[in-house]
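Here you get one chain, nothing else, as structure tokens; it is the form predicted on its own.
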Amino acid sequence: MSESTSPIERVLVTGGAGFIGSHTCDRLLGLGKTVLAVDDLSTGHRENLAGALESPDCTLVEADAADPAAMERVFDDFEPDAVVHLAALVSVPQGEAEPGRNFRLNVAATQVVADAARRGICRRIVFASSAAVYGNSEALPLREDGATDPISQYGAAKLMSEKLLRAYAISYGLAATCFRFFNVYGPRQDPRSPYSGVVSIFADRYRAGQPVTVNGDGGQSRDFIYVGDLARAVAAAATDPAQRGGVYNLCTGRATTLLDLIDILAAEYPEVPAPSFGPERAGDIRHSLGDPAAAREVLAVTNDTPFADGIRALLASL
């Protein structure tokens, strides 16, 4: 890992301009960093990074993430003292579909990155990974030292991913962080796009008036993270030249239901016709509930925006 404590003012963010990437611009421009956003805007969308492109810290260049000659051109010409890898396929369903589209775009880009900073001043990475890598363990919460069996394509790059960065670090003196996001949630969250969780479809459609439809009997629970107190942590192991990196659990530690979501926002819109119930979905995770413990003591990172709190910014938004 690398001994380095040089400060870091220089920050590349690949899906810069997505739901996530975008407030981890947001962050990192409040921490008085200079910000490079790559995007292929083939999900992002500029209009997410309408308010940090008003700073002369941020630009956004369009470019494919897992393209080498453009990655080494973008290395090249910001020379960032890090780089937060957030581009992805983040769809499960399309990785199924497509397996060598989520190949290239969930592990080789991973390298065009990795062996870009290598080359380059850069000797910092920061990794969106997955609670996905745990697969249908039932040792709840889950532990960053408990085992990985990722039951889908998407799961399996990321454990892929996680292991090359790894290997990059020990042979090049990287320092790479891989954090292992779990249900993440929040404003600019595209309730209309293929890859939004149930909290963004929901909300949506409750604003809209609508009801909604569950799959099962709504007992199932995840561990909902507010996407402000995850870019907070991204954004600090980006930029702590003290970190030397390591792999963590993103999450709260807090399991919600579906029936809890629906209280909210029931008290929100009182008038919207109760939840119709139908059958569970082949394949689904009844639980899922991370230990952040580890972020905590070794990031100092705490991620405790009250999931009612977080819902409300969210319906704010759309």
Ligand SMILES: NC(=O)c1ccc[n+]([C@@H]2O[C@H](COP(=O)([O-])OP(=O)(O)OC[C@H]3O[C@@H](n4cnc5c(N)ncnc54)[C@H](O)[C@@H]3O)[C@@H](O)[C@H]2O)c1
Given for the second form:
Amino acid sequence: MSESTSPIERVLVTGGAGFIGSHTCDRLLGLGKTVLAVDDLSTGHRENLAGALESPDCTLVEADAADPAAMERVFDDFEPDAVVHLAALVSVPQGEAEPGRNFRLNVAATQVVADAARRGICRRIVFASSAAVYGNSEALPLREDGATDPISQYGAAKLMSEKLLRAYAISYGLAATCFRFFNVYGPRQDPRSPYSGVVSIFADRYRAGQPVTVNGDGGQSRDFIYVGDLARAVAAAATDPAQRGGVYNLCTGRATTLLDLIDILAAEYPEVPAPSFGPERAGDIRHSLGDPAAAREVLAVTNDTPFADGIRALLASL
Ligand SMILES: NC(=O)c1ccc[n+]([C@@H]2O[C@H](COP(=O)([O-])OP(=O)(O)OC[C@H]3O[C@@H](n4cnc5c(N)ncnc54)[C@H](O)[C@@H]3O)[C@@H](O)[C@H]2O)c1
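For comparison with the form predicted on its own, produce the structure of the form predicted in complex with the named molecule.
Every component of the complex follows; first up is the chain already shown.
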């Protein structure tokens, strides 16, 4: 892996107009970096970068991260020191419906971006992997050295990308950091998408005064991480020359149930009728929880925005 310790000033962010991407761009600008967001605006929105684009240090280019010629051009023009690769087909159900598209966007695009990096001066890549690589593992909390056994096209593709990047690190000296994101929530997560996370959908409904329907008894739990905390970790891995790469969970280690979420929302909107409870959704796992220790140790960042504070920040942004 790269032994270079030269400063990292220019960072390219694929998927930069998305939910996580736009927060990452904000954070990088806050660190004084020059940022190029690359996005095809398929699920992202230019408005997500409204604040960032007011800075002369941020530019948005519309391009397909899976297109080798387009990526070579972008890398040649911008000459990034580091790339954060977030562009993806983010929906698990869509990955099942369109496995070819999933492969192109969640595997081939990773190779395209890594290759564009290694051809130029860029020696550092941060990749958005997912807790989906663990599949239905019940060995909670999930640790990076535990078994991976994805059960979806999406999860399999994320794991393949991790392996590809590991090989790029060994073969070409790229410092490659793969972050397994758990359930990310916060401002700019699109509640209108049918594949949006439960937090943004429930928050949106409570704010509109409408009751929610819970699939199952609400006792299912997730490890919800606030997007601002996540973006801090991603930006640190991209810009700290001491970071040498590796595979890390980005999570909190806290199990939060849907009933916990509902309690917080109900306290904010006491006029909204109580939720109703429907049948469990087929294939849903009951509990998911990650071990955050490895990332905390190596990155020296905390990711502990209390859930209620994160939810209030989300509500304030709607
Ligand atoms: N949100 C979560 O809880 C979560 C959990 C695990 C992993 N992830 C991963 O984090 C990354 C960001 O996800 P997000 O939640 O911000 O979703 P998002 O849809 O808001 O962001 C993805 C961005 O990538 C862009 N994009 C898609 N295909 C592209 C292409 N071919 N070329 C250029 N741009 C393209 C989209 O327009 C969008 O702006 C993804 O890789 C996703 O798989 C997210």
